[in-house]
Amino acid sequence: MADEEGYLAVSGERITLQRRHHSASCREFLVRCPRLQLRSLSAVTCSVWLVAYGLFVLCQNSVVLSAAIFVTLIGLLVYLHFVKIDQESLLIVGSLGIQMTSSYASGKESTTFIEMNKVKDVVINEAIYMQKVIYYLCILLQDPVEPHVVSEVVPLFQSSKPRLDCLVEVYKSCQEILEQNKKS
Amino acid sequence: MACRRGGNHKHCLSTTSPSISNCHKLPSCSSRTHNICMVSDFFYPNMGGVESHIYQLSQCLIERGHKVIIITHAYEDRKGIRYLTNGLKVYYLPLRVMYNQSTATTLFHSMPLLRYIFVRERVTIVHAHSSFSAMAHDALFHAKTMQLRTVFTDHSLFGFADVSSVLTNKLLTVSLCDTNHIICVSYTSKENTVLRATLDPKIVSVIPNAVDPTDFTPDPSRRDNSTITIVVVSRLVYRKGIDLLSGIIPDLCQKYPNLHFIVGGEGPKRIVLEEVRERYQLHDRVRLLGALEHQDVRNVLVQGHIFLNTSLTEAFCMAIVEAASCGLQVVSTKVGGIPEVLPDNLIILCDPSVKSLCNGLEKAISHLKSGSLLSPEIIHSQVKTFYTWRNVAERTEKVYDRVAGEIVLPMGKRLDRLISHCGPVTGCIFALLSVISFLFLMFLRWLTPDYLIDAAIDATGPYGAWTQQYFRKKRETLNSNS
């Protein structure tokens, strides 16, 4: 069972939220960012090469041109492998825990898992980010020694940054599962 | 946008009015609620008069059904967004502090964040505090560019002669010439501000500060009646006239063997008092307490019989009201707005000189010895009615209502006003700056259009998460009672 809806990110990009209901206490949320656009890729490449060509005309040294080619290639690789995240997912299993996965454009995946007994709550918080004030979803981890103290805050969907309406959807589903868990 | 806002108002009134008619204790909602944004560099955890003024005023405005947020700069690790009592939301913005807790101003670097906050909180009135605060002036400037209504409260008096005053006065002229309304804390302060900023006195209102009378109650049992104790609570700086105090102490101590001084506060002039204490061997009679927390002030005040204030300049002296509220006889210098603060039977006014202050204190001591002083309870019950925050909030609300009906100067008129009002050179410079800020705003609107900014969830005001809870709770208790 899966349904998909379009939302906006804080930056104004279109993102999609996919919800999969595996069972009553197991849900998965996938936030998909737009893929790398050919337009922006060619714009960046063109500008780097034009600057390099300008420098070449000025100093008549062809090393500049070859350097520009390498810079674009390596830059693109690094960007795809370490920076650009295509998809972020949140898998919440009532009795087990919460797993966050982010998949990079190159196919690399990084996964973090948090056990349910460490999770205190899932909340929406506000933060000042760059020159903006945004809402974000985060997991509160409880201190193992004192259960009332929040030891750490783990932000979710860090790269896609969905807007509040999308966050509220995810938040409500998460709370349902956490409620069930508390009752049992 | 405007019509949507108007619709909101009608809607919100219809939702809140039944709850109000149910509970009698709640103050009635005014005909119109505002989204108010207080801006100042000075707010808690920093301590002082401006800080407590902003806090108390905000609390009372929330109680009256308005939405209030506060913007200030980050204090060490306290940055981001915090909620205080009753859902008062405070933004601690990460801006660099320059001097004396005031932020650096380039006039533009704070604009993206401030604009974002004004839009997401749907602010309608920007209320800036204190002329020392660069952030307050920045916010006023941006708010005017964004066509929001502006109110400014001035908390201090200034001179006209020295270089720094001339510069700040010029800045104030520029900042206030197109502000909708200005609030001063006393008539002296109003006169001063009108002259400094060459304003039309019609747009300047006087709303005094207030004290919380429940915090400052008399307790005569704490006094030692075998001696006479004079209390001084102030920052130990030149402006507070500590040099006068250092002249008074040895004179009076020689005359009255059972006279004691308690001095609360910290500052660069402490060394002067320590010298005096050393030279005249008064260690057992002059106690220097150092910096006091606000909640300790009352405990110090109630130990004394007479309160002495030696300020050289003061817009509105909170300290003497607090002291009178604790039932002390007040002796003070006759400067600034002090003469209008308390009625003549509660205060002895003197010229700011050692001789005159000594005469005033001797008069107070002779009153005390003859027993003709009013009892602390009587003084307290009198003072209690003078200055309350509810009254301040009510009067401030009237200013907001008036401002909400006014128009904000459009760009062209604003430029005219700046050039005609602030002199040819400064006027032109600031007209240019306001054009740049307008273009910058256009750029920001292009970069992140208003519709991409999430409207924040109200903590206070007619839709507020906190206030609705409060209303509901009140209703439940009333229902269970009846």
Given for the second form:
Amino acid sequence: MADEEGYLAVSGERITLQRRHHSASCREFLVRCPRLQLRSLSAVTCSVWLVAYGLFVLCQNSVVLSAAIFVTLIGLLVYLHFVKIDQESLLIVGSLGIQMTSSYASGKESTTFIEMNKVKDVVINEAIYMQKVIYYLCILLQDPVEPHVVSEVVPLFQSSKPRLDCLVEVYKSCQEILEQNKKS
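Having seen the form predicted together with its partner chain, could you give me the form predicted on its own?
Below you will find a single chain and nothing else.
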């Protein structure tokens, strides 16, 4: 069963949350960010190339134009492959663990898995960001030596930065699965 709902990110842009209930102890959440806008990409490219053309007119050196084209193309490839994330997913399986995946605009995926016996809790935390208080979902990992101590905090949905109403939906489902896991 899957359902999809629209939310806003901290920045005000529209994001979608897709929830998939695979079983009672297995749920998946996908947060989709807006795709790269051709208008903004064209504006940046044209600006760089116009500045390069102005420099070319001043110094009559074709290397300036070639360098501008080269730098723009390399910059775009780096941005698409390492920066622009289209989708973030969280798969929580009660008996196994939590898997986080980030899908980049270039098609590259980055996946992290945390075993369930290392998870202490999933919480909504708050932080001050750009003179605003924002909320983020994070996984608290327990210290292997002292189980009552938190050894690490792993933030979720770092790129999409959903607002609190979206985070609460994911938080409630995660807590249900963690409670089931504690009972068994």
